[in-house]
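This document starts with one chain, in the form predicted on its own, laid out as structure tokens.
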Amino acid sequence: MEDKVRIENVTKEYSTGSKVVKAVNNISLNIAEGEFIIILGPSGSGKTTLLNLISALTPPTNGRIFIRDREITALSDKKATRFRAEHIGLVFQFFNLLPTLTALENVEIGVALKIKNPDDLRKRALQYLKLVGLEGMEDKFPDQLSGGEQQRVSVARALAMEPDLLIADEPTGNLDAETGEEIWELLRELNERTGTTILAVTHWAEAATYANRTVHLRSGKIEKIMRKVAK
């Protein structure tokens, strides 16, 4: 199976006074096309830093990262921003929906750089809102939706880009346990139905039951990699 993401000997250092901290310490990892990977670890393990590196939000101190054989660590800031907008779908802990826009409009605005025709844009947004289970709720504003429904809009917005990689940063961190489980199950189903490569970060150990592989981080290093366990 073709690799969608290749991480080669990546290190990210930060200076705090006279001390140098390796938030990510010489990590190498390949993610295959269509995989659902979860990065798991306690606070301070380096998981969010690693996610930011893969998202081209920050460059590594050393090492290289490739997404579909394109080295994103070699891109200028301007090109990295464009690459991220065109090829990476982002889902955050806080839903980042615009409160004055409907669910439909929030999805449309996320895809507007890719699709210019208004009819095609609306069709794409409706398609993905239906896919995440929000058919019939297109005209509702964020404050008319539950937290779980708002996160589904966020997922639809990211998926509607039809990205090379969907990245989710603590996607259930702002939800109650039951709703959080529903979102993890949704991500699993979407991975299977669309074949989208998904990389998610969480501190919730039970999320491992939803992914193909779980990468455990500790102190900036990969502690172990586990394949899916039976639910």
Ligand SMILES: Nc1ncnc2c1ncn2[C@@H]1O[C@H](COP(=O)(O)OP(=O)(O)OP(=O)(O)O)[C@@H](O)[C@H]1O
Contents of the next structure:
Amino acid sequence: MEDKVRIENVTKEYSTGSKVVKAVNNISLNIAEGEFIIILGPSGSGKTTLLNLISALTPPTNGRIFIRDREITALSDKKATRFRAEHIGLVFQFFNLLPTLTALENVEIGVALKIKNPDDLRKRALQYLKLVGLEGMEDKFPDQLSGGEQQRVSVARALAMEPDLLIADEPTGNLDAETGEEIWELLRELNERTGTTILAVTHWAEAATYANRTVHLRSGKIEKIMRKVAK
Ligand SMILES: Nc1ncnc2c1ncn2[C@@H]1O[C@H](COP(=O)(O)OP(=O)(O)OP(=O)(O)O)[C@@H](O)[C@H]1O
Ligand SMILES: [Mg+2]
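Would you generate the structure of this protein in the form predicted together with the named molecule, following the form predicted on its own above?
Everything in the complex follows now, all chains and molecules, and the chain you saw is the first one.
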């Protein structure tokens, strides 16, 4: 299958005072269209840095990253922002929903750049809220929803734009274990049903059971890659 993401010899260094930290140290990785990849690793191993590089939030010190055939590491800041808004769905640990907007409106703003017609926009947002299991909760505000429900809204917001890539940094880091498992199960289901390529970072080793491949990071390097064995 065609590769959706190509990471070629990427290094990211940070200097603090006289010390240089290689947050990501010469990583190469290809992600196939439709894959669900989980990145596991201890605190400080470079997980967030790698996601920030892939979502063009930060430029690498060395190396190149391609999403489809677009070299995102060659984009200006302005073009990178636009690229992210149009092609990458982001899910965060703390949901990042706007508190004054309803669930439906929060999903709509995720797609507003792509769909201008208000009826079509509403239709699209409703479709994705239903897909994440929130039919009937469209008019609730974030503070009227549980943590798990809020994260479902943010997954719907990220997916409704039908991105090339869904990127999630510790999406269950702020949820209890049971709710966390429900979110991993949801991501697995959405990956199967929509074919969206997903890249998610977590500390929780058992999340690996949901993904096609698990990339283990240590000190900015890939320690090993595990492929899920078919049950
Ligand atoms: N903006 C920055 N400036 C300086 N150093 C940084 C910066 N961002 C990250 N680092 C350093 O790079 C390394 C990797 O950090 P990163 O945030 O990618 O780790 P992580 O695996 O996401 O950790 P956690 O599980 O705690 O979120 C760490 O040593 C960190 O201190
Ligand atoms: Mg992190």
